[in-house]
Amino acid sequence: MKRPDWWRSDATAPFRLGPRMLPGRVWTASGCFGYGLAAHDFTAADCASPYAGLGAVVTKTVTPLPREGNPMPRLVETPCGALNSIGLENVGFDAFLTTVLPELEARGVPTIVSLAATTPEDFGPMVRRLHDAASGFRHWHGVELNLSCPNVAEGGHDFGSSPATVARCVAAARADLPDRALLAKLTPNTADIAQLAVAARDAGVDAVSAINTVVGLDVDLRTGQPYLPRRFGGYSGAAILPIALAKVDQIVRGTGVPVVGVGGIATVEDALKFFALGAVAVQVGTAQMRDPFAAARVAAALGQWSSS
C-alpha cells in the first residue's frame, strides 16, 4: 500500500501525552501481551524483537487482590475474532509492585499499568502506592484505568457505563498521579460513549482508550449451550474494527478528547484508519495474542512511511 498523502506523523517518535513523553504511537493492548515480560527471547526473520518500535506495553490488568479468573474454557475463537472470559486473572497488586514492575523497568519496557478496582475510591490508594514504588522509574509512563471489563462479576461493563462513576474513578486516580499519563478505557456497550469521554476529561484524564471488548456470546452446537461457562464474554478482533472506528469518531468529533484507538487492529492499514480519524495512538490487541510481533510490525511499517 502506498503511503497516504495525509500521513505526516512519525509513529515511532516520542510524543507528549499529558505530563509524559511516550516513546511512540503503537502500543499493545491490555491482556494481549501478558505483563510484557514473556517475549524478550523471541525472534523473527523480518522483525528483530516484539518490542521494536513500541510506544508502550499496556500490562495485563492488575487488581487489588490476586484473582484466579473465570472457569475454563475462557477463550473461544470465531471466524473474525475471539470471545474471552478471562476474568482478570492476575498476580495481585502487591506481587505486581514487588516483582513484575521492577522487572519491566530493568528490561526497559515502556509501560502503562492497567488497573481495575471494585469501587471508584479503590483507585486512589492503588495509584498512590504505585507512584511511591515507581516514581523513579524511567520506563513507567502511566496508568490505564480499566473501567469496562465485561466478564467480571464486580460491576462488569456497567461499572464504566455511568459518566458520574467514570468521573469518580478518574478523580481518585488523578489526585495521586501528578507526573504520569492517565487514561481511562471506555466501554462500547453504551448508548453515548462521548459523554463518558467528557466525564473522564473533566475529571482529569489525559486520554481515553476506545474501545474495550463488545459483549458477545457463541453457541456450541454439539451441546446447545454457550461455549463460555459464564455465557457472555468480551468479543474482540477484526469484526469489531468498524465499531471501534465509529466510537473513536464520535469521541474525536464530538468532544475533542485525545483518544488511543483500539479494536480490531492487525495491520498498518487498520492503524491508519484510526489515525485518519484523529486518534493520537493505537493499541494492537487480539492480533498480538496470535502473533507477538504484530504491533512491532505495524510500528515498523508506519516508521518506514514516515522516513520515506
Given for the second form:
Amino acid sequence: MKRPDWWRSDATAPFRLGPRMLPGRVWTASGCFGYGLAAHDFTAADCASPYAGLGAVVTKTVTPLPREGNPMPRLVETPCGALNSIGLENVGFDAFLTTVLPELEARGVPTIVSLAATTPEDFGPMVRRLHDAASGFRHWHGVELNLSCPNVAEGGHDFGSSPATVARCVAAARADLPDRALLAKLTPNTADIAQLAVAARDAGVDAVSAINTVVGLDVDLRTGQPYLPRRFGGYSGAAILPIALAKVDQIVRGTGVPVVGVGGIATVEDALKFFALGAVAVQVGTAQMRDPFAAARVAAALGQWSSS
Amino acid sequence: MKRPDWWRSDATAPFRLGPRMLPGRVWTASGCFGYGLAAHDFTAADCASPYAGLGAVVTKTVTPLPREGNPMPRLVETPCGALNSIGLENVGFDAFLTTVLPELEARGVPTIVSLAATTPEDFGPMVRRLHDAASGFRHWHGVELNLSCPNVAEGGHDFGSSPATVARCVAAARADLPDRALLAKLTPNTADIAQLAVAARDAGVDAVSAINTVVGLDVDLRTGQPYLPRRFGGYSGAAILPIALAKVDQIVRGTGVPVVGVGGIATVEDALKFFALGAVAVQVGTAQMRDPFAAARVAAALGQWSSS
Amino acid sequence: MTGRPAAVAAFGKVIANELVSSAFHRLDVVLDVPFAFLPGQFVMINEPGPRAWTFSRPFSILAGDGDTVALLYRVVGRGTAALAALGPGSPVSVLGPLGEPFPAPAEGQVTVLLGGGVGLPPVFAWWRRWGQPGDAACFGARHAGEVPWGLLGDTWRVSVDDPAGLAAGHRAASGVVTSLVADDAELPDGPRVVTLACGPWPLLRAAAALARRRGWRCWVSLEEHMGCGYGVCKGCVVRVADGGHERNATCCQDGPVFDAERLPGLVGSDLPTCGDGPTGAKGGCA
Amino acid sequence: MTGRPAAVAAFGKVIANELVSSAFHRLDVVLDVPFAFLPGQFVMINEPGPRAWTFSRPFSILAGDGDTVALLYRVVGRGTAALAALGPGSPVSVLGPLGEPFPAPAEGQVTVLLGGGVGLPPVFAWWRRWGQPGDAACFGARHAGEVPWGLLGDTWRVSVDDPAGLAAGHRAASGVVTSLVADDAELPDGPRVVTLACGPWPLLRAAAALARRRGWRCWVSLEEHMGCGYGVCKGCVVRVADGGHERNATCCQDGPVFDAERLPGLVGSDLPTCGDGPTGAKGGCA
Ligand SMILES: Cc1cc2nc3c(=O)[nH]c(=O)nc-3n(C[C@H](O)[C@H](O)[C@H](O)COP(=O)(O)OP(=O)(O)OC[C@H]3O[C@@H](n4cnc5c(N)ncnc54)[C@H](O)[C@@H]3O)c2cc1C
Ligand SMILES: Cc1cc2nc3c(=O)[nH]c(=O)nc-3n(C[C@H](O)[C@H](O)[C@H](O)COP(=O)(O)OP(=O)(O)OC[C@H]3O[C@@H](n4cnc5c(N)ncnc54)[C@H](O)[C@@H]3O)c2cc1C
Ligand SMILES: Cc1cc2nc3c(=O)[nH]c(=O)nc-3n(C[C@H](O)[C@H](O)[C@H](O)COP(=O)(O)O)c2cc1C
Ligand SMILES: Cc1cc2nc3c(=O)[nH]c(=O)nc-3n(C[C@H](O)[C@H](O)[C@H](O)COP(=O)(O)O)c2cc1C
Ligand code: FES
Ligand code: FES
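Okay, that one was the form predicted alone. Can I see the form predicted in complex with a further copy of the same chain too?
Shown next: the complete complex, the earlier chain at its head.
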C-alpha cells in the first residue's frame, strides 16, 4: 500500500518505553512465535529474516513450573480466525532462564519475556531472578505480565479482570524491574478494560498490551459437542481485529495509558489502524503462525516509508 | 448438509415459549429485516418465500418516540462481519402500533416486537398499549426487550449490563404481558452474561436472546480516523459466531435459562451449532441483509429433515 | 413505488466480464429466473457461498433482458476487485431489481440524460428504453480512455475533463458533462425538459444548478453505502425535504432516484463543491 | 534434527492439480526459490493474500526437485476443497520443508515401506530417494479405484480392502497393507529390517505390532491438527515416552516421524483399534 498522509512515525526506529529503548514498534505476540528460536534459519525470497526489523519477540508465556497444557485438540480454525486452548504449555521458568533466554541473547533476538503465575506475589521472585540472571543481557528488553489467559483455570478469568489484582501483580513485578520495560497484557473479556489499564499504570507499568484472546466456542457438528475438550477457547485472528481496535481506543482515549495493540494483525494495513488510534507498538499473533515472516513483513513495509 | 445423528428436533414445528405457541424455531433478528414487510413480494427459484417456515420476525427495535438514528456512515464492512451504528432509527411506537403491526397481522407474519426505552419503567406503558391494541392478533407472539443496543447513548452500555436494571425492565414488561412470550435480549459486552440471564429469568422472562452486537471499531486508513462518526459500532456477522456460541453455552449450562441464539448465523450449519448447545430457537441477523431468504433457507433445510 | 417489478433473489452465472474502456468493466450475467427492471433500478451482487462478502454490492442496471442482466463498474475496492476477477461461468448471487427508478417520460417530454463515469448505467438504460430523437444523451469521463465508445455509439454526446489521447474518429468536448447542454438552444427552458443525472456528487450539483437556471425538472440517482439494499437496515439514509422539514429517506428503497429539489444537500448551496456529498459518490468524471 | 534443510517461506504457482485416482489429487507447484527436502518432511500450504485460511494445511511431500514440490491429497474439508479448486497458475504460499524426516537407510538395511491412502507421499518419497531392490514398498487403499497406479508403477505391492473393480493388468491383494509383508519369508526377522509407515491410525498400530512380532525397527509418520507447523504454537502435541515417563512432543517439529516404540498411544495396547489415535489420522485405507 501507499504511505497514508497522516503517517509520520518510523516504526522501525528505536523508541523509548519506560526505562528502556526498544529497537522497533512491530513485535510478535506471546504464544504465536514460541520462544523466538524456531525460525532462525528460515528464508524467504522477499524478506531478509523473520527477525528483520522486529522490535521484540514476546516469548510464549513462562510459568514458575513447567506445564504440559490442555488435552488435544487445542486448536480450532473458524472462517475468520481460530480458537486455541493450549493451556500455557511451557518449559517452566528454570529451563527458560538457563537455556532459552541465553540463546535468545546469543542470537541477538530482541526479547520481552511473558510471565504468568498463580498468585500476584509469584511475579516478584520471577522478575528478581530474571533481573539477576540477565541484567547484563543487551537484547532482553522487558517483561509482559500475562494477566489474561483464559485457558488456565487457576490463573484465568477473574485473575486479570479485577483491577485490584492487576495492580498487585504489576506492583510485585515493578519492584524488581528498574531498568527494563514492564507491560501488563489485559483481557478483553470484561466490560471495562480502561479501568484495568488505569490500575496497571498506577501500579507502575510502562504500557499495557491489549488484547489477549476473546472467549469463544465452536461446535463439532458431527458430535454436537464443542471441539475443544475444555469447551471454550481463546478467539484470535482477523475476526477480532475490530474488537481489539475498540478496546485500544477505549484505553488510549479514555486513560492515556500507552498501549501495545494486539489482535488480528496480519498486514501493514492492520497495524496502521492501531497506530492511527495511538498505539505505541503492535504485536502480530495468529498471523505469525501462518507466516513466520508476517511481523517482519509488516516492519519492512513500515520501514520503507521512513526512508522515502 | 446431511442431518447430524444427534439432531432430533423439528425446528419448523410449533413449540411452546412461556404462555405462547410459536410457529417455529428459526427467526429473523431485530434490525436486520426491518419491520418484516419490505420483502413481501420477493421471489427466489429455490425458496417459496422469505417468510416460509419462519417462527418469528423480530421487528426493528421500536422506541417510545420516533428516532432518526446516528449520522452517516452507519455501516462498515469488515473481512468477516460488519460494524453498524444505526442508532435505532425507527418510526416510533405510535406509528408502529397503528400502521406497522396491523399490516404484519394482515399479512400473517409471525411477529415478536422488539422494544427499547430510556428507563426501565417506560416498558410498562408500551407493553400495556401493545396488549390493549393487539390482544386479538393471532400472529403477534411476543415482545423482545432490547436491553443491549450499544449505539444509543442514553440507553446504552450500562443500561443492559446491570442485573438489577435488567430485572426492572423485565418486571415492568411482564406485568402487562400475561399471554405473550417475553424475551430479554442481552449484551455480550460484559464479563458475566449468565448473571444477566438469571436476573431476567427471576424477573419473569420466558427466554433470553443472546447476543446483541459486540463493541467494535474500524479505522479508515485514508484519514486515520474511525469510519463511524461515533467511533464505535456493533460488530455482527460470521466473525462473532464463536463469541455468541460461548455466551449461549455460558447461559445454558450455567443457568438453564432458555436461550434464543443470535450471532453470525447464515447457514443451517451455523444454526445447528446453537441448537447443539441447547438453544430453543435461533435468529438470523446480518445474513438476512445479504439474502432476504436466509432465515427461510435455514428453516427449509431443518424442516426437510423432520419429514425424512 | 407502485408498478416496480418485484425483486428476485437469483443465482447467476457470469457470461462475460470484460473491460469496455480503460477503467470500466462490463459484467453480463445469466440468471436462474426471468428478470425485468425499470431504468434507474439497481441490483445487489455478491459471490455466493462461503466467499460471500458480508454485504452485497449495489450496481445500477445497465441492461437486462429475459434472464440476463448487465452491469458497468469500476474497480475501487475489494468487492469490485473480486468482481473483476470472476471469469465466465463463475457463480454470482443477484438481488434485484431494487429501488425507485427514473420516471418514465411524460407526453411531450424532452429529456436530458447526464451520466458521469460509472454513473452511465441508469441513464443508458433509460435512453435505450425510452430515448427519443429530441433528447440529449450526454456522457462525461475524466479522459478519453475511460469512454466506452462501443457502448455509446453515435448518439451520445461525450465530454472529457482532459481531451488528450482522443483517438481518430472519436469526438468529445472538453469540460464537465453539463457543458454539453448548458447553453444548448435547441432545448427549451422550462419544465418540459426533464434532466436525469447520475454520477459523482459535483456532477449532480451541476445538473441540479443547471436545471434550476433553465427551469428544467431534475432527477438524480444517488449513492450511499448500503447494507441490505432493500430497505430493512437503515444503513443508507439520505436527508430529504418533506413539506417544511427534513427527514431520513433510504437511498435503496425510497431512492436511489430522487427529485433534486427534495435534496437539501444537493441544492442547498450555490456552488457545486466536492466532498460534501453522500459518503459514496460514483467515481467518474465531471 | 541436524542436517534438516532449512525451511523457506515461498510463493508458488500451481503447475498442475489433477486427480490421479478416484480420490487422490496430485498438486504440482513451482516455487520462487530452490527447494530441497528429506523424505517424510512436509509443507504447510495456503492461498496467499486475503483468501488465506487462518491456518495453513500440512501435507507430506511426495516429490520435490529444484524449485518444484508435489503433494498428494484427498479432499476432506474446506481447506482441501479450496485446494482442489485451484487451477494452473493459481498462487499458493508454501512453508517448508518442515519436520523430522524418516531416517536415511543404514548400511545393509532392508526397508519395508507401508503407505495407506494419502499416507503414501512420505514413503513414496523415501522409496524414490533410497529404495533398493530388496526393500518392500507396499501401498494399501480402500478399493481399487483409489490406487494411483500410474504413480506406483510395477515395483509397489498393492492391497485393497475391497478388491471389486480391479481393472485388467492391475494386481492387488485383498486385506490390510501389513498383510503384504506380514509373513514374507524373504524379509529377515530382527532389527536389520526397518519399517517406515504412514497412513491411518489402524495401519500404524498394525505396522508397530508386526514390527514388534518380527523384531523389526519401526518408524511412523503421525498426523495432528496443526496451527503453525514449525513448532511455535504447541497446538499439535503427541505423547512420547522419554526414559521412564511420558512427555509432550510436537508433531510438527519433533515429528511427524517418530520411533513407534516411543509412542505409548501406538504400542501401549495389544490390539489395533480405531478412533483412539491422534485427533487427525490420514484418511485412507488399511
Ligand atoms: C444505487 C447504487 C448504484 C451504483 N451503481 C454503480 C455502477 O453502476 N457502477 C459502479 O461502478 N459503481 C456503482 N455504485 C457504486 C458501487 O456500489 C461501489 O463502487 C462498490 O460498492 C464498491 O465496492 P468495493 O468493495 O469495491 O469498495 P470498498 O470501498 O472496499 O467497499 C467497502 C464498502 O463501502 C461500500 N462502498 C464503497 N464505495 C461506495 C459507493 N461509491 N457507493 C456505495 N457504497 C460504496 C461498499 O458497498 C462496501 O460496503 C453504485 C452504488 C449505489 C448505491
Ligand atoms: C504432517 C502431516 C502430513 C500430512 N500429509 C497429508 C498428505 O500427504 N495428504 C493428505 O491428503 N493429507 C495429509 N495430511 C492431512 C491434511 O493436513 C488434512 O487432510 C487437511 O489439513 C484437511 O484440511 P481441510 O481444511 O480440508 O479439513 P477440515 O477438517 O475442514 O480442517 C479443519 C482443520 O483441521 C485440520 N485437519 C483436518 N484433518 C486433519 C488431519 N487429518 N491431520 C491434520 N490436521 C487435520 C486442518 O488442518 C484444519 O486446521 C497431513 C497432515 C499432517 C499433520
Ligand atoms: C496458539 C496461541 C497461543 C497463545 N499463547 C499465549 C500466551 O502464552 N500468552 C499470552 O499472553 N497470549 C497468548 N496468546 C494470545 C496472543 O498473544 C494474542 O494476544 C491474541 O492471539 C490476539 O492476537 P492475534 O489475533 O494477532 O493472534 C496466544 C494465542 C494463540 C493463537
Ligand atoms: C444493521 C443492524 C441493525 C440492528 N438493529 C438492532 C435493533 O434495532 N435491535 C436489536 O435488538 N438488535 C439489533 N441488531 C443486532 C442483531 O439483531 C443481532 O443481535 C446481531 O447483529 C448479531 O447477530 P448477526 O451476527 O446474525 O447479525 C442490529 C444488527 C445490525 C447488523
Ligand atoms: S441499504 Fe439497508 S436500508 Fe438501504
Ligand atoms: S503446529 Fe504449532 S507447534 Fe506444531
